[in-house]
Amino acid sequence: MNSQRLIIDRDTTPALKSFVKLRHDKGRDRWIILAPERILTPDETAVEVLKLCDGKDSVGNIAGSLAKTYNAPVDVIEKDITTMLQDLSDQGYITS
């Protein structure tokens, strides 16, 4: 089996893997990530990032968009996004 680690950087175009779903749990009024035999509860910031992970926009573009929305430094946002997505990728939830 060829299992190479995906390295997330500013040019990566992240997306949730096909078996991973971001859903809003109306009963508990929170967002969840559904994966086989797992449920994750991302915080509000992570949800905003994951909503933009469509496999088309790069991490750099996502960071730029969020920097405008939140009037925050793009380099700080990009670093935080990269760290979060790398962690999710290492767990098998993100593809590019």
Contents of the next structure:
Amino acid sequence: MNSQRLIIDRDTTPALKSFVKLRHDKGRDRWIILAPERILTPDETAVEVLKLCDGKDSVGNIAGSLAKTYNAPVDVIEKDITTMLQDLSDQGYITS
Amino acid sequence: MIEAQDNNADAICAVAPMGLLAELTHRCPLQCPYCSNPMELERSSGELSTQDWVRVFQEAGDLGILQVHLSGGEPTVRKDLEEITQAAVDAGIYTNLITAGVLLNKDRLAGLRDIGLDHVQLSVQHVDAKLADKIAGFKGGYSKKVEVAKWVKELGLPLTLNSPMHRHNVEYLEEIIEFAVKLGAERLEVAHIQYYGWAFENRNSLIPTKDQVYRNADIVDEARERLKGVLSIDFVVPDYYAVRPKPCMGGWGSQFVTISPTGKVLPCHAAASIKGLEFDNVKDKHLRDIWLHSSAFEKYRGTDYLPDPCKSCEFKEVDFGGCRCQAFMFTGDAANTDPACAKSVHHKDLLAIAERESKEESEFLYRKFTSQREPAE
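For comparison with the form predicted on its own, produce the structure of the form predicted together with its partner chain.
Below, the chain from earlier opens the complete complex, with every other chain and molecule after it.
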């Protein structure tokens, strides 16, 4: 079922696992990720990335669309979000 | 995936707790001798009603609580667990069922999933069926738990296995990790038990040696690397062999709140062990008012009350002086530095006790309503 480590690359179509929830914590005015026994507070960039992780779009596409929105070099963005998603995946929060 | 949380934006949230431990009952078919419930178990006749809990979760959601642990005792003893879970889900709170599993059937679990239960944490006493059942004082528990773990996975719920560590399973950590992987758990908690309440009474039949604990730490380091993205492992050493105290509850009255079966609101699940503290009850007051104003919360909130060595310590805002309950147990004053800290004058006593008792042997005092034994000297 989850017997292998997911390696994130540009073709991966990432999504948060069903039991990992990205929510806006209105009272504290911030975004949070709720997971078993964990509450993470992703920074603004991570939130923008995670909102695009729908399990259909690839990392390459997500990087492309963020590059347009923020007028930034796509290769830098792709590298950054791959690292971020790999980290979240290694914590058990990402599926593809 | 993205859900709006419809809480009232409220300045209170800035200081609100994030986690709630809801002890729905102290009844439990298991009798683990290290149970984290207090020695004085609360009777079922005094338990909060369904409607009380429904209201408590509304109040908790409004206050800004984000996660609830539905625990006990054994929470599935309560026939109204479904309605209680529903109330937590309706309040937008992430729900975690902490269960021994032995009373569950697959239909009930499926029902809880359909209500919106987010996560199941299942206790496992040992990988050896006979030893597991002996530790829990419950025949057939082990095989039932394996079955429950399979149901959890079949129903698509995430699974954490929780194996409290002590002398009788400390040498089996590698097997426990493999067991968790085999059952498809996403997380494994292998926290060494801390010696409060029932575990304190049973300390000389439970505490492992320092070498055993540190070998565990090496095994966890290796497994974490090998099982990246497959299994997350939480590991905690017993305070007696620590050098620095744990930042207990993330600070007293700072992040977490516990509600006992009868509705007492506690800064931590062991807080009733501190003599002289008075606890408010959700039956009498709104949870928000209790959180903000209850004397039990106010007493040790922050770090201003801490004496030396904490007062002048650079880690004061990191570990908040450790655990109030342990400070009380060993120094008679809950305001003192936790003796788990190497800077405490009591630290050497703690280590000496551990080293002596790790070589002793004794029968378990099983956790049940009728257990009685003269307090240890």
